[in-house]
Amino acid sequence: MTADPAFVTTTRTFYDAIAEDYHARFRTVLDDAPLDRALMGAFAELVGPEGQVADLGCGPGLVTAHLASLGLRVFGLDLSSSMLAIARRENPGLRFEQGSMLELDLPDGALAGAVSWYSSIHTPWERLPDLFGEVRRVLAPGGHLLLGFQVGDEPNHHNRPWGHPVALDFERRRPEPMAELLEQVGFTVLSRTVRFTEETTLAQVPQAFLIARR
């Protein structure tokens, strides 16, 4: 295996700081979100219960566990230990491995189904490429990627979150170029759909959803 990037190193470290409080803030976020629930159901019919579905950037197996409620035979995979560990205390049912979505420890074609949940959104654009090129290797043909992100131009920098000593670029994409990135990679994008901000979410602003086929 190679030497994680520098902005892997810290986004581990980033999410290593915050996990408790991150899971204490958002654990019921897709209670009030029926939209993105919506297309998770979407994304798990064209998957199909039969075959192996990867949470990409788990965090501590929110949507993993929704996943899997679905139907879907879906393992999480994170860089955090600390968020890995909270995954497995709410979720024991579950798998959850520690690895990078830029170096998938999965054999060819091994996926019929990948999930990229806000989990791409600090990856640079310039390798961006790569992440979804490793993603596309290890999807079966015809197998399927839903992928989410905050819909804009600018990062959010994070300081301090909580009080703890870390910082973070989340990065802000329009859905367009994101779509055309996936078309250049191999994929074909079935649907692209902008949710704007509501009142019941935690969102401020628009969130982009592609679904896409290998």
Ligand SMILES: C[S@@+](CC[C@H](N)C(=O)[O-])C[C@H]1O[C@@H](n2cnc3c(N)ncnc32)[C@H](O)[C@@H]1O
Contents of the next structure:
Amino acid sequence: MTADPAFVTTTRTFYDAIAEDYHARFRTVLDDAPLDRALMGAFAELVGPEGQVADLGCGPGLVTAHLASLGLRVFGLDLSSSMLAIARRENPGLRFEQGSMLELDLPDGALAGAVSWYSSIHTPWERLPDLFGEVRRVLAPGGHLLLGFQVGDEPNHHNRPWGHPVALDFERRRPEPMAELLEQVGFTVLSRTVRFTEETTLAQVPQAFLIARR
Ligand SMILES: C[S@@+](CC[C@H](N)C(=O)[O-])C[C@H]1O[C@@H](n2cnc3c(N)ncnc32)[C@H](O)[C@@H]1O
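Having looked at the form predicted on its own, could you now put up the form predicted in complex with the named molecule?
Starting with the chain above, the whole complex follows.
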């Protein structure tokens, strides 16, 4: 195992500090997001109930729990021990593990599905081929990836959220180059969706969702 790059350490420190406030703010966000749930439903149908699915960068486990409710055999993985403590507390029947998406402790082809729901947004663009290459490695041929991220060209810099003495960039990206990048590392992109801002959700910019197959 190699040492974590600085951006991973910064990301872990940030989420360890804000985990409880993040959870309090976002715990019901899926209730008001029918389009997001529809995409998760499509992903669940594509994957099916047999194979193992990983929610990579699961945070408090909201998406992990939703995918489990759709019948998927899903576990969560995250960098942040504080996020994982909440995920385990809120979802006692589900499995959550600590680790980095850049270096997964899984054999080649182990997964039928992988989700990265706003968790690639702290990885610099030049490291995304490594990240998605690692996700591709652990997916079985025909396995599916569901990816969510904010749309834009400039990062959103969060400084001292909820008064905690931490800061982090939330990268915004265009769906087209993200889709091209996935194709370059060996995925076939099946769908590219942009959801524009809805009053009922907390999103302030359009949100992009890609579904790809290995
Ligand atoms: C914006 S939060 C999203 C959490 C969750 N997916 C959700 O939608 O509620 C980003 C999460 O990704 C995790 N994360 C970021 N980079 C990661 C990496 N390289 N490996 C594992 N987790 C990572 C963070 O620790 C954080 O919990």
